[in-house]
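Starting off, we have a lone chain in the form predicted alone, written out as structure tokens.
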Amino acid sequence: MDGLELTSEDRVLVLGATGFIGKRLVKELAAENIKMRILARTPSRAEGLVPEGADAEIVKGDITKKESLKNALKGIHSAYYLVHSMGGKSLLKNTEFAEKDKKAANNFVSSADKTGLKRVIYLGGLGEKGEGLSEHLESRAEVGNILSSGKASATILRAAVIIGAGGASYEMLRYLVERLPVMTCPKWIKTRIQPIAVHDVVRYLTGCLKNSETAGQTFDIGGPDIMTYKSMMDQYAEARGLAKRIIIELPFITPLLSAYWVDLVTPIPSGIAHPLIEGMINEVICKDNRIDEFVPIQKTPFNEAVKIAFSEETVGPGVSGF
């Protein structure tokens, strides 16, 4: 696809590069020689990402601010838009964060469209358009939207529950399964889902940086196993050698109840807890795997990505000395 290619010479942008999926990927790319430019409103913070050796430009700005945007994009071919609010520690700042994410979103856009960007990259969530979607998955929806009507061609990549210590849905899960040998837990327990190891989601991402034919597409990213929560809670505690958990499914909770006592049982405050619970209403698997067509890579299984999580952790409920 003519401009779109990538070549040595190309400068690719990363905003949220300090973020979960961010870190990681920044560390992808230098080890594929890919030059970067990281904006980041504490640089500091973003230093001690960048491989020895990389060719990794760090520039201080606000995704927030137009001319913070404008000036990180000069001579950018492609970008990874990796900014996305999850929300606050209080419920009461979920709209508020959505809001922040549209204007977001729009200012990159403005400032793609007068830089000549060619590409942008984002990951999103997968969820079905329409009523009963959770208010998460729609604003995620959103930006992607907002980030296509651009005019540099965008690949949007959606994805279901992310396996990787430091993960916000990741935590949760350990942190409930390995503390509580019997829970009580609302009936979206039962909603299928299809989650991916982070380092699978990182694969997919610089694969489609990689391969031009991607431009301009949405796709499905998950791994190999569909299970319910329920089940994904079983499969964790067999892969930690856990005992069994207990189960009960009472119908009455609500997410907000639950978000609360996430928060009461986790270190993941209410105002994060309540979106990511909110979604488990939604089923969230691929509806195809056309990805695999562009950027073959071998799916890591639920108990494997469970394991290299739980190997990456240095803190929490089950780590010596914790």
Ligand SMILES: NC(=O)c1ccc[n+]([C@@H]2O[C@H](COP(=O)([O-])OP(=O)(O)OC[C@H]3O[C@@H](n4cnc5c(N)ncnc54)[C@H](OP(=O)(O)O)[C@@H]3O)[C@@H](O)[C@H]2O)c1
Given for the second form:
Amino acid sequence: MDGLELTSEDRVLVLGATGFIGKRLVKELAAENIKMRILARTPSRAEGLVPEGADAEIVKGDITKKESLKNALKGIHSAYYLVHSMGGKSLLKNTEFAEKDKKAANNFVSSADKTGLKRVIYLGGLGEKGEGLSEHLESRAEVGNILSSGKASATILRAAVIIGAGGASYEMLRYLVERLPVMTCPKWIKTRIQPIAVHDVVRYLTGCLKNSETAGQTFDIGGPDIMTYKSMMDQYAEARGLAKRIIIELPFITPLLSAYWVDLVTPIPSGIAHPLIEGMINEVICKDNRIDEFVPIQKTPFNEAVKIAFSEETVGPGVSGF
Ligand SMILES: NC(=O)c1ccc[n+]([C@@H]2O[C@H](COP(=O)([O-])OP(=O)(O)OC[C@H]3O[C@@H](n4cnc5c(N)ncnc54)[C@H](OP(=O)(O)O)[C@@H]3O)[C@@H](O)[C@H]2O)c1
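Next up, the form predicted together with the ligand, please; the one we just looked at was the form predicted alone.
Entire complex below, previous chain first.
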């Protein structure tokens, strides 16, 4: 199919390799003997991620700068796009990330169109337009649309909360449940979600690269369990062997108030926590399971994913530098 198939000679670019998903993906690609190029703002952070013997080039760059992308994309067959600009600590609402992410995606497309990139694989968020989508989820969808507008064939994967050590949403869940036997929560505690284990996400990401029929398609990915945020907290406590948490619903708590609360109780930077908490109002469950036809995997149950995540704290990738 028009050179979309990856051969053993082809090289794959990983954007966001130092992140929660990216660092696990690099290990998996290395295990599959796939040649890589990693673009990182701080190359020293990427060096330790590449397993011994892997064919991985590391280049310094920033995706908000066109020049960085043009150089990084030279000779690349397919690229993983695993970046976002949320972050930082401020008591004020983070309003800049969507603009930065839009600019970065546009830079990527214009550079990729010039270098002849064949495929881009992007991991964004679940959530439907027209349902009062949060700014964060709106921005994730916008990036997907921009990437799909280029000449490279885009595969868009959409996920809800990803369970694994170091993931921003997972760490919020972990700190809140571990630290607070009694919690007051906003009404969005009843919103339904479909969490997914991080190693399942990585299997979908690599599976899509290996199956060129996924090119040009959008897939929802999720674990086998659909639950509310409240039952997710209950099930986390159970999986960890903690006493049942008392969760009191206070409908008047706003997203901003919840975010300040998360600032106090957890080390997650407000620049990430605020947009994520705003998104808790949106139901994030898979609308279809077509991915099963293209990348069939045994999905990890939620309680198993929590146990694995907890063990990753000590023997795996561990928590990121919050
Ligand atoms: N975590 C979840 O629960 C979750 C759920 C659903 C979807 N997703 C999606 O998964 C993707 C990856 O998320 P993640 O959780 O792995 O994020 P993450 O841990 O915060 O990592 C973000 C990565 O982006 C890089 N980055 C940010 N700005 C950059 C720039 N200007 N130039 C170059 N690199 C830049 C960071 O590099 P530095 O090391 O330089 O900071 C880091 O490697 C995102 O698209 C996100 O929406 C995540």
